[in-house]
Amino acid sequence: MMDDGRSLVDRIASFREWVAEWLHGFYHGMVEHPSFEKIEKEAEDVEDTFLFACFADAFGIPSPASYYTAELLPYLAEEFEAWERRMWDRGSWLERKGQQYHVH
């Protein structure tokens, strides 16, 4: 055996750390980011469907709603520049949720 000059005591305590930092690490990679992706993504569908909802105006869709939440633009307008380019630059409703569950 080794012995670095640590107490059996030492070694026992920094390998329990060590295992506990592991399985952070594991768990987090494993459960946590793909969870937090996931969240993330419905959250902006969410986002999304709210502000085409508000303002489908601005891709040529009549919408009476339009009339009324125009008052919201000022509050959303930095939301709305980057809603505008996500809307454009998506595909489809359909292929963003094939992705998200890994549907090909």
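None of these values were measured; they are calculated from a predicted model. Residue numbers count along the first chain shown, from 1. Basically, rigid core = biggest C-alpha set you can superpose within 1.5 Å across the two forms. What changes on going to the form predicted in complex with the partner chain:
The rigid-core alignment places the CA of residue 17 2 Å or more apart between the two forms.
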Second form
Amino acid sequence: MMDDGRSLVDRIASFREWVAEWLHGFYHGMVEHPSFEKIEKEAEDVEDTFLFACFADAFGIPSPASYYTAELLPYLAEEFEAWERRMWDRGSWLERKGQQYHVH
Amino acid sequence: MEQFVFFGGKGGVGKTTVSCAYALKCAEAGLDTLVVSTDPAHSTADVFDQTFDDDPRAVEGHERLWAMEIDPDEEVERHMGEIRRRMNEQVSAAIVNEIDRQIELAHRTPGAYEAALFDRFVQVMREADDYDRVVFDTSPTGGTLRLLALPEFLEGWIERLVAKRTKSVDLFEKAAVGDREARQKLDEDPLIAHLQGRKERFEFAGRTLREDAAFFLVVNPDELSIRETERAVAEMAEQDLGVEGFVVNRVTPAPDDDEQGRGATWLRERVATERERIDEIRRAFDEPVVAEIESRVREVRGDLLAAVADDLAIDADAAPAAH
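So that was the form predicted alone. Now I'd like the form predicted in complex with the partner chain, please.
Everything in the complex follows now, all chains and molecules, and the chain you saw is the first one.
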């Protein structure tokens, strides 16, 4: 074992830190990441319904509240633009659904 | 009488005449009174022979009397301009064009006109502290009823939107791992804050309409007008809004008993038919007939308005202090 001048206690501590970090990364890659990604996709789904409820008239469905929901557009501009693109482009939407519900 | 008094009814029954006459009565009773026209075909100008606009203006020749005409089209433009201004402040130029289409769309729907009218309406009520009485000369029945139903409808809508938004933001928070910043956070979500603000304004409107407002329907003594009034009363009851009474306008004056000519005979028959209609109104509704106003030969303005005001048996006393 190399003697780099540190005490045994220090070296054990840094080894444990390294193991903990590696394990966390391993766990995140195997378990956490896919499920968090799923939650995020679910969140996106809910956001899509929210956007649809706000801006149904973008798809020709008249909405009595669209005068008021237009006030939200400055906060939602980027989401709105991406949502509109997603909704019109059914191909990419289906692909995304496949990804979301594909069994890992 | 409540601080806010509304006159509604079918197009052409004489809402403007009655509203202006009542406003004059209030002003002469010593109340600072504002008469607000929300009818797209503003005729307040004809009654007082003076032009009005979106800001209250003193009516010449009368103490304590002000008038204004709400212009929903102007409000729609203002609303659209305001959203565009905020858009340009917060969003990159590339995206602005895409969104602009949606903004334009939202302001060109038929509902936009009503929403704008409603907003101005609420604003007038919020800023009415200077007046003891505000008299609304509303647009024809259908539009007014939809307008009065708006607060409840929109409150429910906003509640559902806030619930959806809360759920998605909550999920985004859960999806944020470790040090990763959540894409969106609940307690600083500007959307929820904005929606809540809107909801409070609708709640204010609903509360004010239910608690501090009185509604009168102007009706002519004819079949069509009575049917429309029946519908209006039923729809308002659905909104939890009570009608205080009816003003029967354009009642044909009876000829003197010794007159026997063709004109007099015609008038007599007409008066009898109208009498039946007025009796029908008194029978069919629980609410009282607060005035029967005879047809005038000429347009009601000037001294004639004061005469009509005298015919109105509607209280012109001040609103109760606590409201």
